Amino acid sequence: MNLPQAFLQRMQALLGEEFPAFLACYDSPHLRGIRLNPLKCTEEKLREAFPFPLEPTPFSPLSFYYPAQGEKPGALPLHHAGAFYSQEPSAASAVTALAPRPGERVLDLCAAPGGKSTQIAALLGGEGLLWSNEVVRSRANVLLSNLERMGVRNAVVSSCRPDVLCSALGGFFDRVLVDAPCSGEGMFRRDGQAVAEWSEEHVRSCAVRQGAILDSAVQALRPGGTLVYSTCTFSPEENEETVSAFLSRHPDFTLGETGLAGGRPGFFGLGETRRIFPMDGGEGHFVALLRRQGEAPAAAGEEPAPASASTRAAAREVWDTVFRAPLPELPLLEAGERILLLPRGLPSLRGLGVLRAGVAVCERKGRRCEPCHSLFMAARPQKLRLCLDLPLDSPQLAAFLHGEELDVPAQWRGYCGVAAAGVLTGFGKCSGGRLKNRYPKGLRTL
């Protein structure tokens, strides 16, 4: 691999006698990993279904290595169903350090494409609130798609400047993750574009931007809360130096142990931080855990105004055609043509570039309402009135993901989930022995 000479000189100065081992890694393929999504799948099922052996990583109990050769996981039916997320192994380390617990409020401030947000959602287990933000709108749409695929029910997705968002949500979160935009040195083995864009000037400009994002993040965190800062770069300016500068600006924060087993202690007197190099079993990551002194509850949410009787009636009518159990007593919000089932305890969403909150239950189509894809992705097969559960090697499953109609029992009528080995991947509508496919066109296989 043709790496920038200035980068190599910097790494040699940083690593000393370990530099030859670091350089040798670039003669090997990059490490590949996936992360289990326990919201939709068990480890046992994933191991049985995955076509390659899985080996645990030291960065998260949900993360696994798989061999570099063979079919890409993104083509597998269980990937379409959201049973797992393809993720560079060491990237899981930041959320492991963040350690979100069910019932907490967590902000992922720089969240696209969604690897760390979906990991947070898995650890929250559907309880509490995840707010995932991405300032670039096109990337925020990818973030939303990934959260939907993984069946996340308790998230808000926004596209908002960090300073605006954090100012509006002052003291609202128990934990905040800043996985900051960086020079991407830890991506060099798998992304030639990151190599092409690298320069020492880029490193310095990233460090300035990272400091500003961290200063914004402080506003959103309650006293006693936890802030995790991470990058996928090796540069000290963006890692230890950024953390040291942050601590000097914010004396109410202290550096804590990350609790990570993988990698090695950070440099320059910040041994509590964690560095991961390619010779540590990951492409490259840096993680720092910062605790805010004091103790105070998170700021109160602002429950939305109760939905109108017609809105709740429309949602209930669709819900009852899909599920065996009644519509939960959660807030509803009509957003454009869609009706959303919201998490509890939301703050005001006004002016924060919110793309989606909670789960889209249904969409108005003239005088009628139809269920949304996200409703089925967040459901379990056993909760549905109708579900067609197909083996992973079934030609019918391949046809469904391609957008084709399927044969179903003649007596089936109405909306029907379609599952891949027990993991919901979409839905259709049954009539006359046929299932009309409602799998979104943008997700279909070629």
Second form
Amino acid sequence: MNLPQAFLQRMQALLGEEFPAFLACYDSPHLRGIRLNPLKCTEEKLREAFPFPLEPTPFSPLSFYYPAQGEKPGALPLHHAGAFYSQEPSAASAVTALAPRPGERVLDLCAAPGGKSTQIAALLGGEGLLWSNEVVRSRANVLLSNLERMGVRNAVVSSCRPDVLCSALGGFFDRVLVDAPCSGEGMFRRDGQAVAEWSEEHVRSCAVRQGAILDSAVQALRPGGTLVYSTCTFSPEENEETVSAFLSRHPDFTLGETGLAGGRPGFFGLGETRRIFPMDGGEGHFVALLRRQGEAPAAAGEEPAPASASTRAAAREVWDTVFRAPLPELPLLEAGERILLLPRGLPSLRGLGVLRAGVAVCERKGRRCEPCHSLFMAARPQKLRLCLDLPLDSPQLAAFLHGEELDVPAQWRGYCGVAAAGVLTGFGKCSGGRLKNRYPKGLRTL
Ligand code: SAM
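Next block: the form predicted together with ligand SAM, after the form predicted on its own:
Everything in the complex follows now, all chains and molecules, and the chain you saw is the first one.
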């Protein structure tokens, strides 16, 4: 592999006698990993269905290695269904350190494509709030699609500048993750573009940007809250130096232990931070945990004005055709053509580039209202009135993901979930023994 000479010299200076072991890793393929999504699937089911053996990683109990020679798993039906997320193994370390608990409010400030956000959502277990922000609008769409695929109900997805977002949401979060844009040295084995873009100047400019993002992030965190800073690069300027500079600018923060088992202590006197190199079983990550001193509850949310009677009636009508149990008593919001079922305790969403909040229940189409794909992705098959559960190797499942109609029992009428081995992957509408396919066109297989 052709790596920049200046990069190699810097790594030699950083690693000393471990440098040959580091360099030797570049002769073998990069490590592959997936992360179980416990919101939709169990480890037992994933192990049974995954075509390759899964080995645990030291970075998260949800994260597993699979063999490098294995096919990429993105085309598997369980991937479409959101049972797992493809993620480089060491990337799971930052959220393990963040350790969000059900009921908390968590901000993921640099969130696309959503690897860490979907892991936070898994640990929140549907309780509390995840706010996933991505400043680049086109990347925010990918983030939204991944959160929907993974069945996340309690998230807000926005595309906003960190300084604007964090000053509007002052003291609102218990935990904040800054997985910062970086020079990506830990991506070199799998991303030629990162190698091509690398320069010492790029490293320096990334460090400046990281400091600015962290300075914004502090505003959103309540006193007593936890901030995790992570990168997928090795340069000290973007890691220990960024953290040291942050600590001198913010004396109300202290460095804490990450609690991570994988990797090794950080350098330059910052042994509480964690570094992961390819010889530690990950492509490369740096994780620092920073605690804000003091203690205060997170700032209060703002209950939205109650939805109009016609909004609630429209949502209820669709809900009742899909589910056995009644519509939960949660706030509803009419956003464009869609009606959203919101998590409780949200702040005002105005002016923050919000793309989606909560679950889109239904969409108005002229005088009709139809359920949304995300409603089924976030549901459990046993809660639905109708569900067609298909084996993973069934031709009908492949046909459904391809966008085709399916045969169903003649007496089935109305909206029907479609599951892959018990994991919901979409829906259709049944009548006359046929299921009309509502799998979104952009997600269909070729
Ligand atoms: N956390 C993501 C995950 O696990 O999937 C990966 C995040 S990636 C390392 C950093 C993100 O920061 C990118 O999506 C990038 O678009 C975004 N970004 C770029 N410039 C930024 C800025 N000035 N402020 C905040 N985020 C920025």
